[in-house]
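Okay, so here's just one chain, in structure tokens, the form predicted on its own.
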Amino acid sequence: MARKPADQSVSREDIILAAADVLQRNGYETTTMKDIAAAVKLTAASLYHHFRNKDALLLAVLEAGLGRVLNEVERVARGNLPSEEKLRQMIRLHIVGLTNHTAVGAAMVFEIQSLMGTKNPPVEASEADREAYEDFIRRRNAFFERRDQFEMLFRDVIREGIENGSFRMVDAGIFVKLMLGAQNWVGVWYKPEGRLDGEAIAEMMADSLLRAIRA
């Protein structure tokens, strides 16, 4: 099949989640923009005028990861449902969303660590590289803090049904981290054939997830 011209548009969504598939086939450090740009039938050029670099590129594909979810996790979390109501809701809404699109959760766990690798441009690089690699350091650290208030709604439902008796004691960033571990692993090891789909998996770990903290 002929690739389609530079001039002809491509969606952002699909080049971002074909580099996912192809991240989660290669791995970043064998993955190239040419493979990316072969798996939504572009001229590697274009795919330059999508996307600077392959960090770039990376790190679009950690931010709609993360994007997917937030939101609605955020809204479930700052609701008015009870306490264990609104964590049952919390990790459905990841797990599917990672079982939706387990490429770009395989990215978030194995890929997260190339972001730190991105290198300063050399000192006779342009203007205009620098200032990219200025703003991709923007966004990069941007990404971090919404990670991190990610985890942050998930300890604040657990210290809030802590509050109210209807969890037991924990310590609440202790247990956050080990389940949203088990929860991130589901998007490298579910499989779209399986005997489970997304909702059932999200039912039975919420299920258990709940007995180990519940009062």
Given for the second form:
Protein chains: 2
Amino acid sequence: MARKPADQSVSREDIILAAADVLQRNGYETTTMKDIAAAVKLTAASLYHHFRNKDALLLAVLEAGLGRVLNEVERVARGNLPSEEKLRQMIRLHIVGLTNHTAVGAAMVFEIQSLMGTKNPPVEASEADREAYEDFIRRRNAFFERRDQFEMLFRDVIREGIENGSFRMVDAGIFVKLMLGAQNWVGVWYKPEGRLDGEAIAEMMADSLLRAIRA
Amino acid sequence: MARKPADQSVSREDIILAAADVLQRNGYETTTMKDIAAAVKLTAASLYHHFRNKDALLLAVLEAGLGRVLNEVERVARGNLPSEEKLRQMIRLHIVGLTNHTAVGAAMVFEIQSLMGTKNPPVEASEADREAYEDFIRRRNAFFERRDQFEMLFRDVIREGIENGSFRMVDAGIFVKLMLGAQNWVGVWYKPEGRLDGEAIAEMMADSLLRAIRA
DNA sequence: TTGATAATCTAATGCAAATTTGATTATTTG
DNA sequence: CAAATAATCAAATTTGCATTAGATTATCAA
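Form predicted on its own already given; the form predicted together with another copy of the chain follows:
Zooming out: every chain and molecule, the one shown earlier first.
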């Protein structure tokens, strides 16, 4: 029963990507560890060598997804383009990021909810378990903070634009929700084989959103 | 052990409303039948008197949620207000509908996914089981159709507006996705105790969206 | 080499939750 | 009223996973 012919061993990264993919199709709760394992030709048990448990794996998927986009968007937000151009770039980066990794995109929308559940606290648990639990909570909160940061980047650019007269007076909080809703939603309905590619969609949406806020 | 003092018996409707509520907090997969039952002071077993199974219950929740809003929006869409006013009303009805029933609102976004999974086909099942399964599939497809109908109502109004010169030339399909993304998203972040009520949010969003599409 | 560590596997274990079964109690209706 | 039907319950039953245990095999470093 020749096992492991000459393959490379599977990396954490491999698993995250594959998991995102499977997760997208099935959703967190209905995706089994076995499903994910199969996607990288491992057994479920083997996954535990790379991740403490299922939640930790989900979190890693989400972190990966957010991280990539957040960095790019942040660079633009901190730069000093005119407000309108800045916002346009940010929108494009977000949408194209989602369409390039549809798996992570949908996960970002749907699975975040799974993280929020009041994970049964650590009643009667070993030292190590308690530690693992706290670690998870820490990471989870960090993730949410980064997500809020993301939202804040948009909000700040909008405020800035209002101040310098590029944008009309709007409730920046609400307008950001509107934008992010529209943008996140792309991750839900976008299909690579569809009529338009990510760039084209981003282009159109940026046009519409800017028109909505231009002074 | 006096059971059932003098309460009225629980209706299908009661269960649907309570379920929507519980579902919102926990999500479909993590909400147990027991949780839902508790919300109407029944035992899990009793729920099976009202619904074939958990999926059927979820579907009923979603049908109820969509149905309410769809009817209202449809009436406006079929009416003959000027395009801009028509679209404004539709947006408002949708958003206010979501904020009034936050439970169903979030479910509409998050739980639909649970319906899509390729429900293990009916291998080796009794006659009755097969029938139940087919019934479920039928209802599920009907639900998706109605949801598409909803999207189409918006698309048609946009096309109409473009033709009569009220709206600028846009890709109606994409613009609808943008709108519905923004609107559905409200169901995700809205909190009744928040700074603004549903009406106010709907108002602002309608303003922005109309500005985006106005000729 | 050789020992340590990493990666993987097969085979349990354990448990939470959906669903069934088989009563019991309420409510209609003929 | 009496029988049928509806609504409910407590107590199994079942099952599908997540997770653990205990090997086995691969890889790397000294």
